[in-house]
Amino acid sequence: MEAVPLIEANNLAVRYPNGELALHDVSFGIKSPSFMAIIGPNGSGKSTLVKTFLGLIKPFRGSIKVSGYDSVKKSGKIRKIVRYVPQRDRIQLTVPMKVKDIVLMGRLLKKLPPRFASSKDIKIAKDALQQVDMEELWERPFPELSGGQRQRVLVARALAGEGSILVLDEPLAGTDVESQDLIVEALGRYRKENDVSIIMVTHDLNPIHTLVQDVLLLKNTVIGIGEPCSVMDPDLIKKVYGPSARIVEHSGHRYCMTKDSGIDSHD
């Protein structure tokens, strides 16, 4: 029996609040399990696609399913199996929460009230922080951290949670090189050791190119889909990033050089 697809879209169209089409004629399927990257220039609908399949935005037309669950009819089921790190987290930096409070959210939010952290929850949260080299900051106020450190804590929160799918929207954006490396290593190790799928929105394939199995190239519709090296095609890339984009091959790697995103690469 064939596995249920990780994500399956059929003739999907989504509008922005102002009525403009954010996504149109989006149809694709990704097998499960996978480490999937969603790439494309700014304004191409990447985050909108994620919010739609999580049930946070309703489609204007068509449908999208996650693990067989329709994003409109079964959004509650989807949120139970997904751990989500949004691009701009809603945590208010004026709220005096500590690092431990943020990471434990990944354990507690899916529990029924009253929500108390068990010794097991605390151990899992500490282990998740250790994965991104932040365990020593357990008691540190979250607002005092640098942008890269905060992002590492939010990734740890996702690792500490439960659910077969991790969804991360630009988790490497605005982070220093050390934080990028730690996040990528943690995700690669976690994927290897656990039965999970990872879906990452990113403007740069380079840091995760050895981990990714499937790439969806978006510019308000599907421009390309497949293994990273097949999507790094000169015609596809120029269609998305413009005529100045170019592919450079060096030592068996394909590099995509664009003004929008820097360098994306894959073997």
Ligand SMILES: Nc1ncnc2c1ncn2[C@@H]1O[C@H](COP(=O)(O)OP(=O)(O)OP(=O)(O)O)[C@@H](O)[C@H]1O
Given for the second form:
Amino acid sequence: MEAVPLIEANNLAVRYPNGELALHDVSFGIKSPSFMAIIGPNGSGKSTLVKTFLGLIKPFRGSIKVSGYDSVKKSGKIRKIVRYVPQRDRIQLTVPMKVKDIVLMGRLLKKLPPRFASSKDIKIAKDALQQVDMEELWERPFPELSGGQRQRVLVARALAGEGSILVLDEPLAGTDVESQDLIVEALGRYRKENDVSIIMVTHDLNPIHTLVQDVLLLKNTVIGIGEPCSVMDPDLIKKVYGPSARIVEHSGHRYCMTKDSGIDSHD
Ligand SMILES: Nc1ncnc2c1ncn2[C@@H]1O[C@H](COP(=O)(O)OP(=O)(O)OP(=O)(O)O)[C@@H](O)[C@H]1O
Ligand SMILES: [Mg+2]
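Can you give me the structure for the form predicted in complex with the named molecule, which would complement the form predicted on its own we have just seen?
Now the full complex is given, and it begins with the chain already shown.
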């Protein structure tokens, strides 16, 4: 029997109240388990796709399923199996939460009230912070951290959580190379050691290129899907990123150079 796909979209379209079709004619399937990347330029519908399969936005047409659960009919089930790091952290920065409170949220939110952190929860939260080299900041107020440090803490919160699918929307945005490396290594290690799938939205496939199994290239509809080297095709990439985008081969891997990947500084 075929295993249940990680994600399966059928003729999906999503329309915002202002009438804009953010996604249309989206049909694809991704086998489970996977480390999947969703790429595409600004406004191509990456975050919209994620919010739709998490059940936060309803499709206008068609459907999308996560591990066989329909995003509309089974959104509660989906919430249980997914750990989600949204694109811009929605945590109120004026609330004086400490780093430990943020990471422990990953453990506590799915428990029934009253919610107390057990010694096991604390150990798991500390271990997760250690994965991204942030354990020293356990007692630090979260709002005092830099943008890159906050991203690392939010990734640690996802690592500390439960659920077989991690969904991260641009976890590398606004981070320097050191933070990027720490986050990417932590995710790679975590996936190797645990029976989980990772779905990551990213502007730049290059840092995670060697970890990723499936890539979905979006521009409001599916432009390309497959393993990284097949999606890293000059014609497909030019179609979404414009004529200056190029593919470079190095050590058997294909890398994409676009203006916003930061690698390409000249035309
Ligand atoms: N809440 C909203 N109301 C109306 N339109 C929206 C809303 N959110 C997104 N859109 C529109 O839907 C389209 C897709 O947006 P989305 O945020 O999914 O893109 P994205 O690929 O995640 O972009 P980015 O790389 O900038 O994060 C855009 O044209 C955007 O303006
Ligand atoms: Mg987005």
